[in-house]
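Given next, in structure tokens, is a single chain: the form predicted alone.
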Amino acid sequence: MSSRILPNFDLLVPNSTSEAVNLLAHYQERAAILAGGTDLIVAMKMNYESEILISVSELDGLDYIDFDPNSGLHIGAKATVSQILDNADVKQHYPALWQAANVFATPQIRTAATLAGNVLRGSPAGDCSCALLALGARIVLQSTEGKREVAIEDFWTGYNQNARKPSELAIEIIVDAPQSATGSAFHRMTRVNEDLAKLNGSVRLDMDGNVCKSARIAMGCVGPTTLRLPKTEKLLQNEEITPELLAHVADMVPTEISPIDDKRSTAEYRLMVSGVVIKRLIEQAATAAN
């Protein structure tokens, strides 16, 4: 049952990543930590508990969006979602994540929440980490020990669970540059815009006229965390996008999906709209590319 009053809890705030560190090295599973608290404190409405709150409210440097043509686009975790949508160089060379982040709840939440929470979240609901997931995302994580990247279809190790451990702290988001020919795009299914998804999905070809030459799908809400389709990835490389190509994914989507019924759709529903959503994501970005 929700309730307006919180759990008992110490709130730690550091005033930087070295000090943030040091702590969850002392706390480990008995803290957590707040950023834009969008997620957090509904959970701890829901009787989720946690001794230690370590806020990174004070730490400096950790709220940019930096892209390189080089080196792509650096994400630091204290960055908004709202962040993320009034930036023009994710608009222009990422429309995926754009596109996930203009959907993203309400103006005030995403004011409040961070990209970097929407995937330590693991919600197999999550716009953002649908996008991630399709553009080859990596999650830079620190500890007292010192720092290492985790791709983003590593990450997610269970139904809410990650592979962070208690003594790191989530840093930065990295995505590759672009290719020149490079299209993305992103979709989701729902009753209102303020509402979860009932079903998510994003698609990333790198194309080389008509022909895709790779591919990364994701899709959301149809299992326990967000997936990628590699068997309907490998019937797309190096193959032309013909109306026959794009008839013959349709029908493989719904064989690499498990979903359930829930409160916001059923599992019958998913399974029938999946290959669709996938076929016209798969155009758009096609057409992005070129």
The other form holds:
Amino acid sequence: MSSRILPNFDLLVPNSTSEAVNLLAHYQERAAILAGGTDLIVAMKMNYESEILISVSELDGLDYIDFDPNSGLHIGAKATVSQILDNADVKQHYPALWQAANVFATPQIRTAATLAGNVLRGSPAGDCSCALLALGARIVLQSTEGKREVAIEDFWTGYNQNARKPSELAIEIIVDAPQSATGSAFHRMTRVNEDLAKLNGSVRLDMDGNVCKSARIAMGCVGPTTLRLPKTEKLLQNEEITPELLAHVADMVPTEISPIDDKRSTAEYRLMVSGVVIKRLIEQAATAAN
Amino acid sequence: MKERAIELTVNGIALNITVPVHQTLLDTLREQLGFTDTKYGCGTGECGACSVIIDDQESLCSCMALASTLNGRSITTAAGLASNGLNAVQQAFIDQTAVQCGYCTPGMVVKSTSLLRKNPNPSEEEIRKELEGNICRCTGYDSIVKAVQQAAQSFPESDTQWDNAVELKAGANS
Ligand SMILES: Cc1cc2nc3c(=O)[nH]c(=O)nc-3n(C[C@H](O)[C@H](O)[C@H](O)COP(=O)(O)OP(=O)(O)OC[C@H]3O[C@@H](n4cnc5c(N)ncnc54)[C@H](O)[C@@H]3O)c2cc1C
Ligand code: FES
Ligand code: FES
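Next up, the form predicted in complex with the partner chain in place of the form predicted alone?
The next block holds the full complex; its first chain is the one shown before.
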């Protein structure tokens, strides 16, 4: 282990998606994909080794962020967190994602870190990942066999485990277009700003006046993956948002999470604050919707 | 491949170099090219001592980037900002005594220049937020913030300053 010198590997730098998936089909588990490297390079300096790295740096045309009012938001696998932060459509239509990008790491890291890398890493503390779960994003995976779309809640299957096959390259993240009264919000708790979260949460509400038509709620650092809170979501469905309802919500949230003690916080603290965090996010998302 | 031939523009000079594929940009700059102004602090993206400017505007931790994947990109270090006399940020760091041991300073100067190129009129809050990734053990940050505020008065950089930088690069590329 060295924070300076990386272990040896073979580097491959394909120019196109088709070249990349051919390489993956051939090398399978022997190869790891390198995007911004902000997770992978740190892991390699600690203990991780891969015989082959396939860099996305010269893949053509995957650095787009396109918004269309019908088909929604399309984020290419090379788009960085810094690009998300600079994107006016994201700021306007997907505030939860923008707010996550705004507190994400440091400017130097945001220049390199990709959104796709954040989802593929699948850390339960991932900030953009948490917002994407609340927003109902899908990830597009490509191999020589073709393309498939996986809903993000089905993608993370356990701690450090996901549904990607070794032959697949993530090429795009899609978030549906907001409805006429959709609002969303993200919040994270840290000791100092540049820390990873001790707890994060995100809420998306489809509203009709003060009535919540449907809700998606995500919380991170409280389980092996970022979690959805289905019982809490159900409490909100077709209900008017009142202080009484929010009090019920705040009681329900801790029953749906299973935090542990670790270096960033304790299970007890996380259980105590979780309800309030979601209550405030609902208020914020409802305001954003109207 | 274990080594890769790349084109990299460093401080306005276009270079064709061959780098070991597992070499970080930080080591390429310091060990291979001699730009020792870029510092090694933590090696894991936490301290900002290794900050460089990529493609004239954004900042990047050179300890986390592989030079072999930066083919065709342009890198500016603190030394490169002084190729035409000290830039406004560097002068302001001197004027405001925003330097004690100096280890964080090249990274601070690079990051502050990147910040002012993107936002020539930052508030104090914006300056502190943008400098979050640069740790200083000595100054307590106030003098650094003052230096950035002083330098902001000279941003956006004058056309001549940009032209010089661009000409230098064009000359080097030809
Ligand atoms: C100092 C520091 C601070 C940080 N702060 C935060 C923070 O505040 N919040 C947060 O959420 N994260 C944070 N991170 C973690 C990290 O920056 C993110 O997870 C980042 O989004 C990863 O993206 P990347 O492009 O760097 O991915 P990489 O490190 O290149 O890759 C990450 C994983 O994704 C896989 N992968 C990447 N692209 C693809 C693809 N197209 N197809 C298939 N697999 C792929 C890689 O193989 C690897 O397993 C921080 C990291 C550092 C070093
Ligand atoms: S040495 Fe790169 S961030 Fe510390
Ligand atoms: S001046 Fe010593 S670390 Fe900043």
